[in-house]
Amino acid sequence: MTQQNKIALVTGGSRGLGKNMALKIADKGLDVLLTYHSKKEEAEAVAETIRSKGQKAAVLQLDTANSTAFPAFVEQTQQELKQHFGTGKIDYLVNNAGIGINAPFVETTEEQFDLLMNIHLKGVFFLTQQLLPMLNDGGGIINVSSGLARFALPGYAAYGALKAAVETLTRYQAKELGSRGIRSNVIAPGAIETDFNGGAVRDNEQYNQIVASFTALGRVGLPDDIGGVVAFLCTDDARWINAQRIEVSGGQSI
């Protein structure tokens, strides 16, 4: 009988630091499920590359914005599944979908705040309880915060206090969950080369320089500097790290 390949679910896995860790995790052996939000054909294509290095991978869309889709994300999860990896369940889930709003704390309207909100703290509070039945005993739970719960930059007022929310939530899925063996840890990116919040620190060459300049290894991250992190959660040799918040910053504001 053929082993069952380890699976992981990651969210936001189209492009940037979800695509990064799709990828990595699947260098590890896993199959991999990964959402996306609108961009399906780069879905797709990240999909395609799972594929390539020989394990089973497919797309579903999702907006972790919208927690009432989330019963029917659950049944297509459960389909798809079934479908393309002969299982019901997964084996680890990483709840990596976000965007990024600048907006001084004066002037963020409550609009903005609850769009971060639904996203960064309700959406993951609410899919990771949703998916829990499908989520095996002895699995674990990847949540995404940021270097900006733990120091101050202008403008992320409302995202850093979310991501702080992010981390005390880890550790309560890791208390509540650890009968089941299920392990919850937090990553805490610093500041990342991606298209978040506009490219800014991809595409600015100033703001870049200054970010690398207040950082220990004198420099900004890139996406490869994160997937093996999760990728890593995402195994067996990550057996009894729990409720921990890794900060994957390369030293920065230190």
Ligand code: NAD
Given for the second form:
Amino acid sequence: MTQQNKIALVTGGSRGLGKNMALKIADKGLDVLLTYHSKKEEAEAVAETIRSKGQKAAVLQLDTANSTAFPAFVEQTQQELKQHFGTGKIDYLVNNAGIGINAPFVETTEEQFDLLMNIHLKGVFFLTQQLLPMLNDGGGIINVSSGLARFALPGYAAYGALKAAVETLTRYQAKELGSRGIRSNVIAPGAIETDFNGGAVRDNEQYNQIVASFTALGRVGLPDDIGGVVAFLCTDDARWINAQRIEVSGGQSI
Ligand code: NAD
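After the form predicted on its own, can we look at the form predicted in complex with ligand NAD?
What follows is the entire complex, opening with the chain shown before.
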């Protein structure tokens, strides 16, 4: 009988950091379930690349802002796993999906705040809670924060505060799930060239240079700087790393 591969579920795996995480996780020999919000073709293309590496992959639609849809998502995930992965369980959950809204503190609307909160805190909290019965003992949770939870740049009051909350949540998860051998860690990327916040870091040359100027390694980050760190956390080599915030920013704002 062949041994069951470990399986990681990556939210928002269709592009940007989540795509890079999914591909690097597959490079470590894990099978990957990835979710997309609206761009199914992009997600399918990532899954296809993973299959070409010899790993299993599947895509599922998920809106992490809508917690009422989580029970159906959990059910669907279970069915997908049983049908195509030969198991009903996952080993790692990577809560990556997210959006950026740049709004000064005095101008941030309740609508903007609620959307950010639903995606970055409530969604992460309850999706993880509902997926827990499907998470194997000895597995892991990887949450995604931001350098903006440690340092302040104008326009990220709500976003930064919610990412800070996810860092605290990570420690509580580690504390309460340790009895099942489940580790919870959080990575905090610095500014990375993706579609995030309208692609500002990637497409606004001036902003890109400014961020590079206060980053010790002298440039902004690329998706490829991030995925390998998450992939490492999804391996047994990282088995003693727990309740940690790992900043992956090239030394931004130090
Ligand atoms: P991105 O815009 O390239 O990708 C975001 C991903 O999240 C996409 O796959 C998208 O489909 C998904 N997503 C967005 N809203 C969703 C929703 N409501 N439901 C389900 N999925 C949704 O951005 P990215 O840079 O890859 O960001 C990924 C994560 O990294 C986010 O949590 C973000 O806050 C965090 N982050 C990004 C940066 C950066 O500079 N790019 C820095 C620090 C942290």
